[in-house]
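Starting off, we have a lone chain in the form predicted on its own, written out as structure tokens.
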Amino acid sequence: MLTRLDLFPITARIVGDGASARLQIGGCDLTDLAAQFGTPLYLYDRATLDTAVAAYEGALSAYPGPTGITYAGKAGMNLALAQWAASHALWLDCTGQGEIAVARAAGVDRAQILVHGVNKSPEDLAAAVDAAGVIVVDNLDELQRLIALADDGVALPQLWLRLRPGVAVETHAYRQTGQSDSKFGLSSDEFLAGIRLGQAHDLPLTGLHFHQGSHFHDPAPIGPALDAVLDLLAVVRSETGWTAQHLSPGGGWGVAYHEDDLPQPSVADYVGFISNGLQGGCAKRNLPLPALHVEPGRSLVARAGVALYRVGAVKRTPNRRWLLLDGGMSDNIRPALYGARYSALPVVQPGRSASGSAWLGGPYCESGDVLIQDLPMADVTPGELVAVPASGAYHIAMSSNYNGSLRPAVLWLDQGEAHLIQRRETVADLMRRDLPLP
């Protein structure tokens, strides 16, 4: 059972012995936090976040050209996480005017804001032009809108064109983005047309971006995509003289969510594969070495996060033992959406031996509201706390008010202190946008 501790933040400890043994994270007792802030409750461990950034910085240090790390804000965006990203001089990937507003409120420097979006609204594009250092252009229609702005005298930030490389990584179909039929990015012909349009209108085209999918563990499929990208860049250079000053192969590197996923995937192996492939590929094609940008989201924040639930009831059906929790698909849609597998530990006496398999279900009116299936678990009784690791990415960001649920509070754990960074939603929050019939 304690193998599961390797899924938790790096500060996770079991303190006390016997019946008094408890799970502690960031120097904070989880039982005390639940008593003070209620459940469901989300925790972010600062030390784990910082260590994840250091792993990327160390891996990129071997690359002979300039490098950058962009935190993919879609994994989880709030004021505190944006401030944390800025404190490490990370670029911040924002999608739409809402995330741009959070970045600005957090004091993120304009040069560090990068804006994505497959179909940016006029409001999104206006916010990006006003606040961003880089706009990643997804399609030629968007490029034409930017040309119109430039023709009207609007100063544009740097523009990178997003290429659809035609190669996806091995992951769930809903998380693949690089295949030929993906809704994301430009084809090779469209990319070349985009470069020619940009040159004709003197646009600040400086980079190329591509992305193949999210939560993959094998970097090998990046190789064919990188070759295709560099082949295209060689053609573009020959025909137009344009070269990419910046190249981003996106992000999406996976993490361990379940003990079957351990050990944790190596950031060094992932970044090293890209770095070596880019260096060798550019040398082979006589291309100048661009600045290398990576866009991790999940692999920066997932392990730092823990979801804390309280068991409300234990139910036995003919073939299952159900632990019914006070949270579920409204704060973590990933099991229902992707079939994602998670693990868990009781907060008190977490080292107890498993007494059999358990299904951990939420309170909502959906049969798909099951967070964890067929997990060996100790005997757990109503009122006990259960901690679910690797909960820092795509939980709160994808949360909802289904069944009138209220989004949980979020805490920042740092050297024995817990800081509230998002308060729990209230019924008044839930109804704030509603208006009565006339």
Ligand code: LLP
Contents of the next structure:
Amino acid sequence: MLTRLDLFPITARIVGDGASARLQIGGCDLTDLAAQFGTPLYLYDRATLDTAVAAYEGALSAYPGPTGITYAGKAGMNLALAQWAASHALWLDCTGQGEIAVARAAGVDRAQILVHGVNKSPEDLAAAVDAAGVIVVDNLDELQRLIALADDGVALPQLWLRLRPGVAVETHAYRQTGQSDSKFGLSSDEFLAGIRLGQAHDLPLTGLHFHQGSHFHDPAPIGPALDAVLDLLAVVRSETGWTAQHLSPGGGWGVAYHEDDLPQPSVADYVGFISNGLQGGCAKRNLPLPALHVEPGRSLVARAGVALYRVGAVKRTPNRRWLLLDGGMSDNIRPALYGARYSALPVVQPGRSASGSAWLGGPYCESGDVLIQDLPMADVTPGELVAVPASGAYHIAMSSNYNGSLRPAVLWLDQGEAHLIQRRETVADLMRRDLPLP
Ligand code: LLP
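For comparison with the form predicted on its own, please write out the form predicted in complex with this ligand.
Now the complete complex, all chains and molecules, led by this one.
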């Protein structure tokens, strides 16, 4: 059972012996936190977040040119996480006006706000022009809109063009983005046309971006994508004289969600693959080395997050033992959407051996509301707490109010102290936007 601890934040400990053994994270006792803040409850461990940044910084230090780390805020964005990103001088990738507003409220430096979006609304584009340091342009229609703004005298931030490299990474189909039929980015021909347009209108075009997909464990497909990118850059340079000052191969490095995924995928291997490939590829084509940007979301925040649930009922059906939790698909849609596999530990006596398989179901009116299927699990009884590791990315960010559920509270755990960074939703929040019939 205890290999599961390696899925949890780096500060996860079992304190006490025998019947009083309990799971502790960030120096905080999870039983106490649940009593004080209720469940479902999401926890972020600061030490784990900081260590993840350090892994990227360390891996990038071998690159001979300038480098940058952009936190992909789509993985999880709130005021505190944006402030944390700023405290590490991370850039912040914002999708649209909502995330831009959070980044601004958190005091993120304008130069470090980077805006993505596959079909940015006029409001998104206006917010980006107003507040961002970089807009990553997805398509030529968007570029035309930016040209219209520039022609009206609006000063534009730096523009990077997003290329569709024609190669995706190995992951769930819903998370692949680099393939030639993907809705994201420009083809090579469109990229060249975009550079010519930009030059004709004197746009601040400074970079190339591509992203092949999310949650992959094998960096190999980045190789052919980098080759395609650098071949294109060589053509663009010879035809237009333009060179990319900034190059971003996006994010997408995977994490371990289940004990079968351990050991944790190595950030050093992933970044090393990109850094070496880029240096070798540029040297081979006699291209200047661009600044290298990486754009991780999940691999910065997933492991730092833990979801804490209370078991309300235990039910036996002919072939299953059900542990029915007080949260599920409304705070974590990933099992229902991608078939994602998770693991869990009881909070009290986490080292107990399994008494057989369990299905951890949520409370919602949906048979697909099952967080974990067929997991070896101790004999957990109603009223007990279970902790689900690797819950820091794309849970709260994708959460809903299905069945009138209330989004959980979120805590920041740091050296034995727990701070509320997002309060639990209330029933009043549910009706905040509603108006009565006339
Ligand atoms: N950059 C771009 C342009 C992206 O589209 C994404 C993720 C990232 C960076 C960060 O990828 P990460 O390092 O977090 O894997 N909801 C899915 C993941 C969707 C990813 C969307 N884009 C999930 O829960 O697995």
